[in-house]
Structures are given as C-alpha cells and as structure tokens.
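Heads up, the chain below is alone and in the form predicted alone; it's given as structure tokens.
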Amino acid sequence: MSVLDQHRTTTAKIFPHPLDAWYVAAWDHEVTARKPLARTVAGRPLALFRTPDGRAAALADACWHRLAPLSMGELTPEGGIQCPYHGLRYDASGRCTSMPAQQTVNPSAAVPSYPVVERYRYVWVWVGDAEKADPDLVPDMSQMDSPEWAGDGLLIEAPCNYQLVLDNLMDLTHEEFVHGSSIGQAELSESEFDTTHDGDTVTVSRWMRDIDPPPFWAKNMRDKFPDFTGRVDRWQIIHYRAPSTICIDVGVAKAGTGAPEGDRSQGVNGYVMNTITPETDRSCHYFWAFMRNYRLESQLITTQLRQGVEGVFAEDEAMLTAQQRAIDAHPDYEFYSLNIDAGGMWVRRILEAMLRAEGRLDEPADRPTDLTRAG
C-alpha cells in the first residue's frame, strides 16, 4: 500500500468523487429547448439542454475548435448546439454537424456527450466509464412523482466537499444544536440508534417515544389532526444509496398509538429526499425535497414545508461552510469520530471501494488529508 493509499482511507476530510455513478445534473424544468444550462458535474463542466422532442442531452461544455463554453451558444432548429465564439454546431450525440467558411467537416471534430436518463423529477448524468452507465443503477426516488405523495424542493449550491453534506445527513443529532427552533429535541441525543448496511446502502433508525413534539411537526400535526394536543412518537429511519443519496423516512404519530409497531395512520409522514452531486473537491449540487403523504391535495402545506425545510437546511449550509472554511484553515489538523458517525463511517467506506475499483483513491486532492481518530 503506498504512502497515499494509506492516507486516502475513510475518514480523509476532502475526499475524492466516484465516477462510475448517477449523479442529478438539475432539476427536470431546468433543462429546456431554449438555452442551454451550465452545470459541473462531478468535475466535469456540461452543458445541458434538450432536442426539439424533448429529449435531454448533456455534452461536455467546450468547444473542439478552442474550447468556448457550448452553455453560452444557441440551440439549433433540428436539435443541436452552436458554438458562441465560431459558430460550429452540434448534435446531440456531440459530433460536429457544421462548421464556418467550408463545406468539408472535419471528421476528428466532436465533444464528449454523456449518458442522460430523467427520473424522479431529476435528469440523471453519468461522467464516468460510459459501458457501466446502467439506467437501473439510478437510486430509488420514486417518492418524489408517487401520486401516492406530494410535496417539492430545490438545490442548494453548497461550498463544502460532498462528503461533508453526506456526513451531516447520517447523523442527524445535529439537529438539536443547529436546528433548536424547529425540529431539534434533546431526545436526539439521548435515543438510542440501529445502523445496518448492505452492499451500496446504509440504514440508520431512530425512534423517540412518548416526547413533546418540536415545532414544526406539532404543525404538520395539526395540518392533519386540527385538534391535536399531547405527546407523539417520533422517527427517523435514514436510507443512504451510494454514492451520495439519501432518502430520510420522518415523521410523528400520537403517542401509544402503534406507529413503531407499523401503524402511522395517526400520525404524519414524510420524506426528506437529499441527493448531492460533488462540483469540485470544495463544492456541491444539494438537490432536495420535502414529500407527504397526507392533505396531499393542499399546495399552501407544500407551500410552507418547502419554505420551513428552506429554512432548516439554510442554517445546515451556513455550519457546512464554516466547517469547510475551517478544514481549510487547519490542514494538519486530524478529525476525531464518535458513536453518532457509525452511519457515515459506512457511508465512507462504500465510497472508498468505489473509488478503488476506479482505481482512483489515490488520486491527489488540492491539499493533503488527514485521518480521522476514534475518541
């Protein structure tokens, strides 16, 4: 194992992304006929649009002749992009279709197109090996077009490495700390909690029984039950899929009333949906959203959950940027884990294994890592 090898473990601090992946490249209503969309991707700058069919495209965001950004050129009549700075035009596939001043095509002329399947609202990208790109490997999101659930979200561009974004998301005891004004409670902490994993996927479950329940689901309560009052029984059952994933099963049932043992029909139900595409080593897509499975015919409650969840994940990015910041300020300094990491200790092994079957985790970050201690 070489020196790198070695320092390259599950707890570096900035940590490199998979490849051979699915990642959300933007929201559906994102990518239109009109103008194309700038977005990187896993370290790879795209530019996304969609053909006169409809059909969404993503092809890399340089010009062959001399690099040109294709994100700030036009889309063509029969479905391809022209060049802003010389006017050569491509299809979707990405093969040069025209170029200025000659009839004769280069034939070496071409940008790199990429894998594109929508699902769940998302247009899905994959950057890596293109052979591997297998739709059925694109996680499990169907709550978010279930007409069984209702409910939206949004992206959030956060200046932080993934992994920070993922580590938050498995530990969710930070909400009783960052989030003390809507949905953090002591029990948090004092709960016990089951991690599992298998294969690509990582479970961590909660339960709380017989507490206060904390503003924002004592409202989502009432937008169900007007007259409640009392005392619930609360979970959280997060689901992570690798690479970066996360699909959390939230919510609060009046207490007694059989909700750990199954029944949730007195009860409130939602989904926090979190899928994280890696930018650079320091930034991140964090596409989110909040779905119901109750007065699903009311847009004010879709209306106010996405504006309360908008809230509570402001203050998450506000903490992930100065974690960020302050990793950066102390790069020798070593992390430390506790028992509430089991979660995203998982998580970073997954993503350790796949970086090795790339063949990448050694491949060197912008500045050294360090590795995490167990205290």
Contents of the next structure:
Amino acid sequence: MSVLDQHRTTTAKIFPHPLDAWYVAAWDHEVTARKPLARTVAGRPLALFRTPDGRAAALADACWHRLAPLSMGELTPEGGIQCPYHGLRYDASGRCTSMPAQQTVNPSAAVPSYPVVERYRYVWVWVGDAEKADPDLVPDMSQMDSPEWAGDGLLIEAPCNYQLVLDNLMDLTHEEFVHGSSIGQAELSESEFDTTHDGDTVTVSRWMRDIDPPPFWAKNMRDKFPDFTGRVDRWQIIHYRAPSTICIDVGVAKAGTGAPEGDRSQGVNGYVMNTITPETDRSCHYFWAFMRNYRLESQLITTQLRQGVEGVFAEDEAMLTAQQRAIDAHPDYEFYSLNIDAGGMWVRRILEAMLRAEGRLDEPADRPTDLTRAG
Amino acid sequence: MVAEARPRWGDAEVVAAVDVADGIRRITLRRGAREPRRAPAGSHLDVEVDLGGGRRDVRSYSIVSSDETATEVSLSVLAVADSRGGSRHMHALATGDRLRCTQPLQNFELRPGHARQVLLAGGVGITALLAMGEILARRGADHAFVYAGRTRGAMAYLDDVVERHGDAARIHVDDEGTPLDVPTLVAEIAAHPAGHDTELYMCGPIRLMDAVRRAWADAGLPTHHLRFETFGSSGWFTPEEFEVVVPRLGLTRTVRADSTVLETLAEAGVEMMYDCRKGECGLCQVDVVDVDGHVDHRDVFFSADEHRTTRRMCTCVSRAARGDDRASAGAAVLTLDLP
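I would like to compare: after the form predicted alone, may I see the structure of the form predicted together with its partner chain?
Full complex below, order starting with the chain above.
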C-alpha cells in the first residue's frame, strides 16, 4: 500500500462526526428553566434545561426506567426534571432522586449527563469522553459577545451531512452562482486565494482589489459612510477551527486606502460566525450570526443584517438540501475535487485525524436508515 | 454512562510493584484485553486473590491511573494486619506474576451537573478519588479535595494532591495535630453558597463514612448528593448455609453459602420473578413468614425501617444467618410465602 492510500476517506460523501468535541446544542435563550428543549447533538438525543439558578444541563433524553423521553416532562422546583410517564425524578446531573411506590431510590438509577459550557451566547455540549471535556477547547467565537461587535443570528435546521456545510463555507466561489443578487460577483472566481493550515485550524484568504461592491456591501458602506460611492477592496478570510466552527472575517474598504496592508479605517468589517452541529448523518444544526464592528448602536442595522443574511443563507440551505438529495439518489457516484476545494479538503483531513484518534475512522459512514429525526 | 455491570474476566501480568507510602503498594497490571477508552475515574478492578491453602476469592481495588485503552492499569493496596489474606497476596506480587482480573467496573461515577464537588479521602481511600480530582482540576471545576490520614508517611499521593489542587486541597494529619473534624467540614459545605448543590464523593474507613452520613443528614443536605464506594453491599454476617421453607408449596431446600434464595428456589422449579440480581429493583421480593436466626438484608431496595420490620426480603441478595451462635443451634431456617 502506498503512503498516499491512508487518506481514503477524505472524500467520503457522508462524513462521520467526531464525538470528543464541544458542539453548540442551542442558543443561550433557547435553554430555559421553564420547560426542557429536545435536541439531538452528534447522534445523542438530549433534554436541555436550566436549573433555577440559571445553570444549563444536558441529559440523555430517555428515562432510565423504560426510556420515555424526559424532554416531554416537567422541570421540578428542585432544579431537576420529571419523567412524563411514571414520574421518576432526576437532578441536573442525571441522578434519579425519586421513584414511585417505594421508600428508597435505586442508587444505580441515572441517565447519562453531558458536560455543558456556556460561552459566546451558545450552550456547548460534549457528548464524547467526558474526561476530555476541557472548556479551553471551545472554539474562539469571541466576536459574539464582545463590546466591540454587535449583531445577531439564527439557527438553520439543514437536512444534510454537516460536512456539506463546511465545504460550503470553506469555498466562497459559490457566492457568484448561489448568491448572485446579494454578495456574489465574478471576481470571486477570478481572484487568487491562499490556503494555510496549522494543527486543528485552516485559513483561506481571498482579496479582491478595486472592484465594484455587490449590493449587500454597498449598503453596508453607506451605513457607515452615507456619501459613499465608487469602488472597493474586498476581503474574505475564512478561519476554520475543528471540528466545525468557521468564523469568516469579511468586509470592504474604499479602494486603495490600504485595507490589504492593514488599515481598514475606510471600510466596514463583519464577522460571519458559523458553527455546525451534526444531528444525524444526514442532518445538522447550523448556527450562524453576522457581527459587525461599526454603528454598534443601531438595532435597525442589526435587524437588517440578520434578515439580509437569513435570505442569503436560505439560498445555501436550498442548495445543500438538494445536494444531499442528489447524493442519496446516486449511491454509486463518487465525489471529485477541484482546486477551489483545498480549504474544505484540509478540514476533512483534520476531521479524519480526530476520528482516527477516537478509533472510529472505520465506522461505516453510510447508514442510510440511521436517522434520529424523521423525514 | 451507566455502569457496565457484567464482569469479563481475563489474564493480567504484573509489570510494576512499588511502595508509594507506608504499607501501601502500587501495583501496575497489563491486561490482555483492551477497552475503547481509559478506565473512568472512580472505576475499579475485581481481582482474584490467592488466600493460601488453595482458597481463592475476589477483591475490588480502585484504579489509580490507566492508559488510553485501560490495558495498563495501576492499583494501590494497603497491607492490612488482620486481612483475610487478600492484601497479603497483593503485596507479595512481583513483576512478571500473573493473575486474573476483570475489565474496569464502574459504580462510583463522577457526574457533571452540580455547582460544586467535594472529594473526601480517608487513608487508602485516596485511590478511588485521585482520578476524579484530576478531572475536576482539568475542568477548572469549583471543588475541594479533602485528604485525611494518620501520618504524612502513610498518605499515598499526598504531594500529587497538594500540587494538583493548590488552594482547593485541604490536608488533615492526625499526628500533626490537624485531624479532620467531620461536623466542621460538613457545616462548611452546607454554609457555602453552592452548599445545597454540592456533591460529596467519599472513600475511607467505615467509621469516617458513618460520621459523614450522620453530619450530612443533620445538616439537611440532600441524601443523594452523598456518593460513596461500597464495593457491593455486604451483609452483617459472613454468608453461611441455611434452610429455606415454603409451606404453601411443601418445599424445603438448603441454600448453600455460595448460592442465593432466588437461585435455590429457581433450581427447585419455582417460577420466580427477578431482574437486577443486585438487590436494587425489588422485583424478587417475597413475604417473610418466620425466621429461626436472623434475616441478613443486603439489598438497597427496602428502607432501613423495612429492613428492621422484615415483612419482606429481596431473594436475590438477602440471606438468613445464625451468626455467632451457629455452632450450638444449627443452620438458620427461613420460612417464606411466595406471591
């Protein structure tokens, strides 16, 4: 076997997901002390809730007794959850604290609980080996709650393998074809790009100099510089951090004012924050937000940008949905690669190493009926 | 995850044996079997020990450390003067010796989800808590590591605890005049802002654990927040042979010391209901009509009150025993009625 044969899974169509990683389970505001939230993270159905003092908890969504979903139950005044079927109660660590028709509680009775970290407006969960759940491994998304940045985002339930979303974000030449009315332009394909990788990060940089701004960016420029007209230098610097967080430094500045050299004062800067949580092999939770570092006071701009990007990402969602359908309709066809896929292919290589470290590289990736979520 | 209950026995070889404190020996085994991940904190191995005279028995020892596949695992064993022979056998082990042991078994699991964790180790009980402390320190969790011993020299891994836990470490040494005062410790836990959301994990002498249980109840802290390693619920009496009688079925059988009421009745053709076989679920309970001797309750299904009144018993683990006056009165006799 050649040394080159070791990466045979890099172009897998249904990419398995690492388990030893922090994944976003929910926006912070989705997890409450009023009622549990049911959500599947990396193949594990979870019941998410908060204790009265505000701490988030994640328990396996199946009662120890007969596996009824706890997420259908009520939260208890003590900060736990009660099974909707026979009333067994659990605390936030998943230990059973009350059983019907007996004076004692079986000390073995517990449901799995998962480490939770709340950071950057998200509730992150670790469903793999809990002993490896180091909060320092949460990917940096600090623009999300920095006073230097303002913005908001949403959650897309994408019916596709999570890797398809990573592919989408690691190569933005698709903007010309998918997002022609907002951010797409021919210069995306025409300009050079630079791909670097280091450890569990990949960076793809693209500069487009002296171009006409597409409608989305012309509007943003006028929000900051009301009299702006003319040409811009545009940048897209894609920062990937394993397993599935991609923060894209984007913006435009008045052409020739020194942005490529580091002076962005004559421009507008955004950060497209993306973190993708595998749900099943063929579905994922796609959390995104658009943050900006100008006109921080304007809720109008926050709302306009959220709605604008929502429209752009709906175009991606439609493409990803159709792509997954086509993949499943052509089980004997393979993926082939283009030079524009360099970033996405380094991402796959990093994920492959994570899966190998977990001893799961040889796990059958193609499990067409293994769907936790119906449909 | 809930414990893997069924032990799988396999061979292991001793690859290192060194003293780590007065009377405590660290024994590293290389198992033939591999696991998907390292031995979880709080887990133990069941080890077959040679008691001499051809007698063998099983002892449980906490795992102090493990490699990524739980192939190489370290235990630490205290030499006990009045031991029934288990610790003597373990202390005599040398590199290259072979023995039989299980995969890591877990019934003392550290769980995320509470605001604060306190670990309490008494003497060699440190072995069950060392790996938990490592996880809490790595997570940056709000925790305290309380370690009490008679002398500094007898406290294994003391330097590790102090170094790893810094301000969170609290060391008590009897012969230095700083013994642990249990009511003070529990009062401090209760007074902490996270007091009622604090789990205490303890492992140590029965005397210490009883004192903590009393203080815990007195402080009004939730019972299920007190976690401890018991290595299986043992009874008041050493298992002995006794008679079981079921008048309604006209049945009398002898329950051997190494068998159970449930197994004996099932062998006699009685259709018994059961599930857990660990004294937890209560499905195998029967009515106790009479006992000549004592009922030795070993389950955790019935409450202390229910054990005292002995109207029913769990047949999977609980037994009858004559106890001290066995020689004079013959085997105990347990009379049952079945549902």
